[in-house]
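To begin, one chain is listed below as structure tokens, in the form predicted on its own.
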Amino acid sequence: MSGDGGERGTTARWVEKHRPLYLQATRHPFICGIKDGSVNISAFRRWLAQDYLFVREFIPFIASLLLKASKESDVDVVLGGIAALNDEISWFRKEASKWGISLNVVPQMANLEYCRFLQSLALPDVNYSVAMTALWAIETVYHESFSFCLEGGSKTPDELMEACCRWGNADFGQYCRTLRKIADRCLETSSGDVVSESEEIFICVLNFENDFWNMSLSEL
């Protein structure tokens, strides 16, 4: 697992520098116990409840990148972004309904820190590349948390093979390999002071990753 796609741009440094907290985010043993098959379905499901209230507050955190973002190029890769994220909310539902879940659950206190971080990130006086480190970072540990369930071996629950899929799917890699490369090209001409932001931003991510999923497995 690279995490950088072979490339050496600043993101893939912070991966290698802080390759522990990486592989806690990316490698949890909620993620390992889906891969190995013995994950606890009670987890899943207080995960996929917890999920959907994430995603609505990750939408108006993404749209505001759309009012940030001076390349065409970035505005089209957003505005993908916003768009799949309609059909999630619809993939959330359609497996609540599957599972008997109720999505009108009250958030964790993980989630409802890692919520205010995104609402605190979709400010207007956020940097854009901060921001979008924060999205590529995000995205990455999703994809490739999920797509490790989806390797050779693997005695992931046919269940919840839906899930996996459709976050370590090679588009959704694509995908945040198109954020990793606007997030470098960004950080290359931006200043020092925002670069290091960036660069505890990308911390914050993968601390606010692990703690989702022990919120996950946890039993409270």
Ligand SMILES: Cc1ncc(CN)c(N)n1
Contents of the next structure:
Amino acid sequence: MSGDGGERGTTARWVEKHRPLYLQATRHPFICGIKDGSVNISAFRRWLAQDYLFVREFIPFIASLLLKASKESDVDVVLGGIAALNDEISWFRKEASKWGISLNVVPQMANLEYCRFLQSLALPDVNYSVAMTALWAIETVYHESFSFCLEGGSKTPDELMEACCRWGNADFGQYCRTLRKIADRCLETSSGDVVSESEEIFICVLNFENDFWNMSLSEL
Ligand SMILES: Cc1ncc(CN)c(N)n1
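For comparison with the form predicted on its own, provide the form predicted in complex with the named molecule.
Everything in the complex follows now, all chains and molecules, and the chain you saw is the first one.
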């Protein structure tokens, strides 16, 4: 898996240490259902509308990272992430109209709680290493999940391929590896308290992502 490949930084050690949670988030039944073609399309529709709301909350979080980034190269990477989100929002609107889905939906509890978590991470006093760890983890779970649906032998339905390619493609994988390198570099020089807090945040992200997939599978 690309999430733990390459040189062994702190984040790779955490992926190893929390492997069951990591797999729960990246090999969720919702994703496995897309990969083997058994996914219930109403679950996909629910996910699409809810994820649009999530992505809208994700923008201020990334913007907060832009304010905290001091290295020019980090600023460029985060700016690239913001530009990609602009594209992502347009994609959700286009996809929703293709499927005849209203994006004017009520956020479900798992989504609300995840968005609240994002808002708390966007506060000015949240350490850059902690917030960068969160960004890496959030994006990596999507890349690991959707790239799994593109692997050889997958029976991913044609109409879901666009969604899988959006986060499963090689460029997005490269973006995730760049985020991982930044997070690892920051963590190397962080205090023990900040490293512990970042690990907690990584675990929180894995749990929130799992809850988000569960929400997509649940009828209400
Ligand atoms: C819940 C969730 N997690 C991550 C991503 C990827 N930006 C997303 N769109 N939605």
